[in-house]
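This document opens with one chain alone, in structure tokens, the form predicted alone.
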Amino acid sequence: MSLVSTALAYRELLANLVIRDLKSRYRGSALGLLWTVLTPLFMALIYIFFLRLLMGRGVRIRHEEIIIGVFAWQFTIQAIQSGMNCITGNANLVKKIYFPRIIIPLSVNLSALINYLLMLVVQLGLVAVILHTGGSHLSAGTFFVPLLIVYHFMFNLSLALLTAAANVYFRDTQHFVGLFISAWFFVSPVMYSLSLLDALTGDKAWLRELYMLNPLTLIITAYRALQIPGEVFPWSIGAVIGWCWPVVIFAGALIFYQRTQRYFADWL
């Protein structure tokens, strides 16, 4: 049974997750879903007012890519932080109740999904009034970005499926993710653009090469491109490789996922 079939079976099961994990996210909290945008937010002006530090240094701000970098980040990092601990953080459920595994890892990426389009609206708000005061306005290519918020899920999930599979059967799993993620951040364009990359590497082009292999340097090059006027998505080899292997890496993390669910029960 294939993942949309297998959705469409069991929506109103994954319907019930999916609105439960919203519901359990922030329960207690005053503020309850605006720390959604609250916090890419206040990481945005930290890295803005970070590199204003260096504006000694000749580094270029443009606060809009900030911002698109941040709340991108936001997303993926939460599809992965919340998939590692989908299953072992669901024993009960796992282990008394059939249904497909696969949904668990579903329903906590759709969480984020809705989430990431709540935070979405703000974002495309703050940067058109940026871009507003610039005496520029959104890009036309803006409603494109649906388009790459699916290949941005995708490749989300499929990172979800891996470290909750891993998770299982080891849990220094999470110590790892964390410090993978840490590097990730500084070798992803999050808080800077490309420019700078070009700057640093000077005339040594298999390091941008090598670089634009991170999907998540081209799903947030991509972001700004579509929203920012006059911005160009820099297409190579490099970049051509890096939107394909996402696809590979999304087949095998569900032939992984499925191999490896039937024994989740044993080890949980």
Second form
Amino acid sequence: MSLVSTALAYRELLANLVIRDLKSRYRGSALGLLWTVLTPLFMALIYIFFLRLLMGRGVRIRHEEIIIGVFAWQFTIQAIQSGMNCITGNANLVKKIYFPRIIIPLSVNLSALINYLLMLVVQLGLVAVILHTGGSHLSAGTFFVPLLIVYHFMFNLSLALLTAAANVYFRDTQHFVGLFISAWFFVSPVMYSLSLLDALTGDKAWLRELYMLNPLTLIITAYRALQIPGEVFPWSIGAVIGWCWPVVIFAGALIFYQRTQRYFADWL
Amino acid sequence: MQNAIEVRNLGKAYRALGVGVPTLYKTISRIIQRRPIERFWALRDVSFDIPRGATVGVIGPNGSGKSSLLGLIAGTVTPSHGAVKTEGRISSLLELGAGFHPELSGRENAILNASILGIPREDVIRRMDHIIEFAGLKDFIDMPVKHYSSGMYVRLGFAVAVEINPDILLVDEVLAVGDIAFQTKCLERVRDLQKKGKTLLLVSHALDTVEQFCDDALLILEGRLAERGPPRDVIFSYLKTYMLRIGKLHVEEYGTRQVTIDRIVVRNHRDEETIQFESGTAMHIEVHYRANQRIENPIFGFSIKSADGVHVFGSNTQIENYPIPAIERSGIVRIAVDPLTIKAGNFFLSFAIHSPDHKTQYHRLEDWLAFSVVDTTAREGLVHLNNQWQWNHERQD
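Next, report the structure of the form predicted in complex with its partner chain; the form predicted alone has already been given.
Below is the whole assembly, all chains and molecules, this chain first.
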């Protein structure tokens, strides 16, 4: 596969770009790398606080679900936001020096991945503690989380490739993506669990299937199902299609990116 | 392949975008109104070969397509037409400090920059002391580059870049950075690469650098390869065409031709034939003439005009009281301008041979010869004036 062979051939550059990204991200801030974890942690705390306040006693909030949801959401958001601007933000590099252009979004996504792995250590710890206080512990499915991360990474990379290339040609992309993310947050089970959906969809099964087409719904739900004992992944036709179509998107994104990258220098 | 670079019918068209970056609205409205995409050819029908080991200068006015050409050869720009073939590892010094991150230290950025340029990590680490010394950044290398001066920034970029060991090196204007001392170091490094048999392509506005270093020069005008040849000739014709175009020059030749000026040789203070001079040094002009008949009391004159058309100086043998009683057959008239007090810029020499009453012009060459002057002092202006200073003050006792 050309992506893998390119990445291997340019592994040194790739590594250095990832190091640059990680080093520079929090340099100059007092808490440094701690922010990687603090951001999703505080987000989770805020959601939990307001959900309790707004929803009252009627809805059962599972803290571990919100924490898993927010951490996974952060991974995707980080990948898109840095991916979208990775070409336009490195205009001088793209215009002046030749190396395979795919290296740039790849490096940005790898650094988001490394960040997520760091976050995940804390997330697993937190969830384990919360479960422990409830007399339970992390499910054995946790061992399969790495497989899910590979899929999640592929999904993020496709989005980064598409938005990065689109943003070179149309700077409208960044505004559109900003809006899209706001809406996406609510149609993905980040701060709620799928059980809430049952109340909303009622007997309209097609609405539920439609909802399951969102790959992030599946990814977040799968993270929860793997880690929290007793949670079962709700398989359905919509879910199967939802798992499959990102693979098509990934192939399409690669082709789209490789076609458009030839003219990046003209547009920057 | 004997050639390091082969360029065939190369063309690059850009979309004429008007103002600003493309937006979805602009594109959609263009499609709806069925307006064709306007194209602007930055480079067209360019073909040339560069033999391995040659150093070739690329000159031309701003916006003529020089940078597009380098981008095409480097591979960052995709051609609209034609092809570029290169042999060997190619590296470009088109952007110094590419990818530097302001928050990272000089050392970290050096390693990153090197990997962008394709220098193996171990090579950079091994050569780090040398890089630091070359850039003159001993005390600052572990400081974030955001605190660097622009000179330090560029010096570090260059120091890393010259560690590249490519077969072909593309250089765009970067030799014009830093102070005189650093520039000298850079040029030494270019000489090193030449000695190692590397192929160099040098884009520069510093015409003296091109003349000094290059075996060959390419003149790019309005996206086309206008001329190729020995640097001196190409620079000369560049200056001439360029000045003509901006309307400051009227190259012409007229006269009765009873005497003709066959050749003019200009030498610097080291007795080298050149058209580049340093202010304050000597300029020696030889006018080789051929008289077709005996001419009594010929007057030889010359004048200097600046690139923007200002008449800087003019004189002749009559004014200077150097009578030449008569000429026959051929000979040489020498003019020593010592010191050359013009300071900096491009200038044109005119020559004339005429009768004492100016009525008969035997041969006149107007704006015939271009030369440029560089000034290494901080003094300003068009000409050097001797100035002495004195301070008188009242004593306070």
